[in-house]
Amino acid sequence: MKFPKDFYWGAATASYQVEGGIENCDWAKAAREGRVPACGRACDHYHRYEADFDLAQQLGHNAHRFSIEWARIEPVEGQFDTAAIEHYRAVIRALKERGLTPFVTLWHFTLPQWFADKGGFESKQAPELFARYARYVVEQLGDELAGITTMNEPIVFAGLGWLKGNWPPFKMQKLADWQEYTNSGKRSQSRPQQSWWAYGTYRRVVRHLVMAHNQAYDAIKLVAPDLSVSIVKHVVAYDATSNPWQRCKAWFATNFQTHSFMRKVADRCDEIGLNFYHYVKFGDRGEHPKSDMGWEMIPGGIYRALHILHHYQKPIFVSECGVADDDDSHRAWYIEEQLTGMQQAMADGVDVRGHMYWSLMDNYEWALGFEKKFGLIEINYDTLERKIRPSAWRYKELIEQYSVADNGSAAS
C-alpha cells in the first residue's frame, strides 16, 4: 500500500525545546529557581533554522511542524513584538523555499511570565488572552499558512501541572512531599496543596483550555474563515481483551483520557494532530522492550491510537511519535512499525493526511533537561554540531518507499 502523493511527510520541534534564548516565561523562571533543569540556548535553532531546514530537506521531508513562543510574540500584555513575528514569518518563508510545508502551532506548553503571574489557565481570564494571542499571530502570518494549531496536549499540560506536580506551577505535591510537612512541624515552610483541591484546579484548568481552544478558533475564523484550524491531542491507545472487565476498564480510560476532553472541541476542529506514545492494552499487557523513558514500545499501538479520533470524522495527522533511543538502536524498527500501523488504518478508513516524527533533533525534553535523546539528527550541545543518525537515513529510505510519484507510480 502506497501513501497519497499529497502525504505529508516530516518531523517536529517546538520552540522552547530548540530554540534557545527564552528566558520570559514561566519555565524558565522555574529553571532559575532549581525547580527544572535550565534550558539556556538549547540547539540554538532560533538562529540556525535554516540549516536545520536543509537537513530535513536533505533527509526528503515535505513538511515539518514547529510551535511559535508566545512569550516572544507577546512579550508583555498586550503589547505585541513585530520583530518576533517577522523572525517567524521568515521561518516559515524558509521552509517553504526547501518544498517543506508548515505545520504552525500556536501554543506548546511554556507560558508568558505575565500570563502565568495571573494564573495562566487557572485564570477566568485565560481564553479571551489566548483567543486574543491566537488572532493575533493568524492577522500577520495566516496568509503564509494552509493551517493552524491551537495548543498541544492539553491534557498532559493539565495533568503534570496540576495532577503530577512535576511541571509549573507544581501545584500537586507527592504523598511523601505532605508526610514530610506533617511530621517536620516546620510550618513556617510552604504547605503541600492537598490532593482533592488540586484536582478540582485540574478540572478548572481544563475546563478553560477547552474554552480557550474553541474561542480561538472563531477568533481565527473571523480573521481568516479558510484557515484550517486544528487541536493537537496526545492520545493513550487503550486496548483490552474480549473480557467484558477488561473492555470496561479499557472504555472507562478512553473516555477519561482522551474523549472527555474532545467531544467538548471537536465541533471546531477542521482537523486533528495525534500525539503517539502508549499502547495499553488490559488484560494481557505481555513483554515488551523499553526506550530510554522506560516506556514500553509498541509503535503500532498507533493503529488503535488513530481509530480512536476516527470516532470525529475528521482528517488526521500524526503530529508526534518517536523514541528516546541514544545509541539509535530501535528508532529505525520503531518508524517502520509506525508506519505499518498507519497503513493499516488508512486500510481501514482513517483519514490520515501526514506523518511528523518526534523530534527532527534532540531536544530540552522538559523536567528531565537534556538527557533523553529522541532526534533523528543527534545535537552536540558543547558545540551544537549536528550528525545525522543512521535511523534518519532509513526514515528516507521509507519515504521515498511508501511515495506515490506525480505519475502514479512509486517514487524512485
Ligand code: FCB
Second form
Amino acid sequence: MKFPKDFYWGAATASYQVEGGIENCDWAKAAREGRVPACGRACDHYHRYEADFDLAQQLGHNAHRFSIEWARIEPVEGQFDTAAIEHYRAVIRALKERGLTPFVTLWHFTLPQWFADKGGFESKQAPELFARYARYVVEQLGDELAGITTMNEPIVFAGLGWLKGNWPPFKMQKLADWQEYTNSGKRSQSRPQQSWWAYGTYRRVVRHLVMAHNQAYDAIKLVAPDLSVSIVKHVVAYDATSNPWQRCKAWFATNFQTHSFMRKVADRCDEIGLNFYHYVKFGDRGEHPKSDMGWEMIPGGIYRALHILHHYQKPIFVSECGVADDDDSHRAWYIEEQLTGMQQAMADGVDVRGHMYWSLMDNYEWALGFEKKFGLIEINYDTLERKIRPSAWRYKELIEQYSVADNGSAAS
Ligand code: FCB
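Got the form predicted alone; could you also share the form predicted together with ligand FCB?
Now the complete complex, all chains and molecules, led by this one.
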C-alpha cells in the first residue's frame, strides 16, 4: 500500500465535544433542562490545545480537523467577538507551527442560543444568518487557511433533531408526550407535533441547510475566491448482494440518504468531506462484531462510501471515521481495514486526499455523554490527564509505512 506524499493524515474533533465552557448554545440549554447530559469543561481543550497538538504531532499526524464554535464568535446576533477570533487564530497557528494542516469546520451541530431562539434552521432567515457568520470568519481567518468546511453532517443534524427527536430541538415527540399532554387537560406543555407535521418541518430544515451551504459558499468566495470550500457528509454505505431486488433497495436508500442532499450542493463544493461509520449490505445475513456504540464494525465499507461520493467527481477527504472502543481491542484493526478500503478506492481512481480519524481524544458523544470512547488518546475526566492508547501508535506506524518517500518508494 502506498499513499501520495502530500496525503493528509490526522484526527478530528469538534468544538463543543472537546473545548468545554460553552454555555450560550442550544445543547448547553438542553443540558440545563436535563434533556441531554451536561458537557461542562469536557476535555478543557480550549485551554490545552497546544499540549494536545504536541501529542498529535508526536503521533505522526500532519493534519487536524476541528470546528469553530459559532456561539463564541457571534454570542449575540450581529455582534462578533474579536477575542474569540483571536483564540481560533492562535489554534490555527499552533497547528501550523507543529506541521499540522488545519481543516476547519464552521459549524458542527451546536447553535448559538439567539439563533436557536429564532427557530434555528426552521427559520427562513437561517441561510442568510449562517452565510453572514461564514463570511465574517473567512474575512478574519481566511488568510490562514487553504480550505474550509461549511457544515458537518446536515442530514444527521436534521434527522436527530426533527425525525428522531432525541437532539435539540427535540421535535418528533414521543407517544408518551402526547399522553402527558392529553392527561393534563392539554395545558401542561406545548402541543406535541404529529409525525406527518414533523416530517414537513424536517423537509423545511433540510431545504434551509442546502440554502445555508450554498449561500455561505457564495459569501466565502466573494472574500476569498481561492479558498477551497467543502461540506462534510455522513454517508451510510448501502450495498447489496447480486439479487436485483436487494440492489434496488440499496439504490433507493443511497438516493435518500446521500444523493438527494448532495446533488443540491455539489455545484458549490470544491471538495467533499466523508464521515463514514456505517456499511449496510442488503440481502446479506452475515453477523458482524459491534462497537461500544452497538454499531456493526465493517471498516472496509469505506470503499463503497468513497465510491458513492465519487459520483460528484470532486476531491474527497475522509473527515471522520472511527470506532468507540473503550478497551482499545479493535481500534488498530479498524484503522488498518479503513486504510485498505481507501487504498482500493484510490486504485479505482477515486481522488482521496486525506484521512482524519474520529477522534483525536475521547469526548462528549452528544446525547450519550462521556461514556463512549472514540479517542486515540484516552481522557481521565477527573484529572484531565491524557494517555495515548496503543492503537494510536499503530496508526503512526501505518502512516510511516504507507507514506511515499521523496524518491517515490514506500518510506519504510
Ligand atoms: C459523527 C459526528 C461526531 C461524532 C461521531 C461519533 O456523526 O460528526 O461529532 O459524534 O459521529
